[in-house]
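The chain below stands alone and is given as structure tokens, in the form predicted alone.
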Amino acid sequence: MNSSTFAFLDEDAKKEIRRSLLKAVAIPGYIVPFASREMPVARGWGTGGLQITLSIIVESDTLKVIDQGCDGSVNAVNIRDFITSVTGVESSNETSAATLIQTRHRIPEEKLKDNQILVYQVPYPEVLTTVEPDTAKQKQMHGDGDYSKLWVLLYEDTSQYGDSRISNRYPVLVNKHYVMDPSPIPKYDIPVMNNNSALQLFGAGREKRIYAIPPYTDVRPLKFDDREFKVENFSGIACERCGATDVFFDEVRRGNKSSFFCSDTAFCDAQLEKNNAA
């Protein structure tokens, strides 16, 4: 593969990134900008997850994409094929195996090793949007540490709701300083960031933003201490193909009746194996 044209991405504006993402991994939560360049896909598809791939990925990587746990969904099969056609890299849908992990949505099931490298898209990447839409106050308000707007909202849904009514983009705070959003996640998957073996990377293209959260960084989500954070409840469902439990899963309707399958596929096909092989 020709050095200049590795990638996609021209060298200088893989610098500009990797700079931009150096400065996330030392300041974890912190909001970055960056220069955001016009990609093969519509602004709005990953294309900030898909500029920080090209910008650190390398020949020897195995690539893993997936789109809400799926390997074999539109979005990830078009980002992955277009991935590898400018890099040469391998790619699998097992995660194990990956180096490199471009996700929309979704956490893998499996735990994470120090090794790997987890990439967000990320449609709207400033936590404070949903409560103050001045960006100059914005910025303010996360240098002053000022979240009292934040706490408000949690304060109203739970005085009338009994609990947050935020499914997803929870917002978490990251080693004790900002709070950050997480990407359109599952609450699920917010407990999975705290203190997570891999290097989790955040990029919103539209938005021209990048994030980070290094290794091993305590990331909690923001609630009142004497209220439990609660996750989607699955319990008592097993997986309709794989009969696995404790995940995270999809509900497909036939009918008057549900079916629920994991989210995550490679999940799913390693643990319809284990079955048969057993």
Contents of the next structure:
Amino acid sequence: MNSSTFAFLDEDAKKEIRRSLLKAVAIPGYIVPFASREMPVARGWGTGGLQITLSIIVESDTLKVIDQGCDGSVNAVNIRDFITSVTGVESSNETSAATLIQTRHRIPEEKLKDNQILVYQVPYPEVLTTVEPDTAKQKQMHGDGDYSKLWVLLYEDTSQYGDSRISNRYPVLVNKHYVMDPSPIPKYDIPVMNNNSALQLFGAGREKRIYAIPPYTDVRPLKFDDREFKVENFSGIACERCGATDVFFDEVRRGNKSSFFCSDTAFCDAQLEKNNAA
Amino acid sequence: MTTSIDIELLNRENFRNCLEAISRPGTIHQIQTFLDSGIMAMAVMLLYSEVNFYQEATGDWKMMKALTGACEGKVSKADYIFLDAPHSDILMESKCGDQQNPEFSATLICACEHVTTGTTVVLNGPGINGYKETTLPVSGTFLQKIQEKNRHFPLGVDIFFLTTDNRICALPRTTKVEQV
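Other form of same protein, the form predicted in complex with the partner chain, not the form predicted alone:
Then the entire complex follows, led off by the chain already shown.
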């Protein structure tokens, strides 16, 4: 490792990203534009999260990278290998051991702590894209707090289907002000964002946007008062590997039979170890 | 002698402390000095060629401009404002963004006395688990001016207080301050 290029990015690039990060934390849920750099992975493969991680990482950090809860998927392994190769930091699969967690589409099952930072990889940062394609109008709508089109979409879904059809990227209201795209995490993870102890940072490299949720911030799914926010239902299901219940599951289909496994592989490993020790 | 690689190390460690400070308002973090100065350390960490700054603070600012490429300008245009002491007029003149671009606002770095000598306040808002009673190293009048400046969220300014023993705490625009 060449120490003069710690964390791959040059110092001015880091300073620009850091400036955006400070503003993003100070204005929770607001999307801050930044000059996304070329990275040694294609845009859309986690470059936003990667740039945030590389701009904030320090030698004393312990890094964890997950892709849909899994430490061992190709995307997670490659990003982890890249970051450790350009920084020399330690990495770990254990959620509690990590100080910096980069994630794609999941929040770890284990409760996060005060000293942890969760960096999300975000494909589409703008929550209004589905109802308003014009970026100038989107900016104006955020400025005016005008989310009526999202409410209409929610109303149409509710009146026709009884509930919203949005399965992931469910819009959330942050600090009672901005409506934000939480990245394509399942609805199951939305309540975990609320009042979380960890700092949550979001990076969209292709779309050149950064946003954030500070710790202990009010994050609510957009919903009508008389409607319950329903998350994925896994009642009666247990992980076939570790036996855990009340977690988010991956469904694996084998012919006509479905098997369920913990989506968070580190959690599953820890449960299995606990079971074996007992 | 301080080398360029030392500056990058200093910057990333100091930035992490600043990020912690602004994420959790009222918490206190130690920063490392640059040229024996806390405010110079903040400047070298924050400034780069695409930002403007204004300063009324002790330090070798000519060298800082050469080192970072940042431009010095008027208070009303400055992205970063470095002050040797809290200054209400400068605070009120600083830019606070607009409804569509609230990030086009100033960040103030104010040198102060010790954190323990100041005004006792109760903070609440994002980054704070409920309420937090603490002491901020500035006068009650200055805190009132901050509240006035930040009354129309998302417009506002974000402030780092830097004490003489090089510790920082931050007040982002979202933090509500109540004097005890």
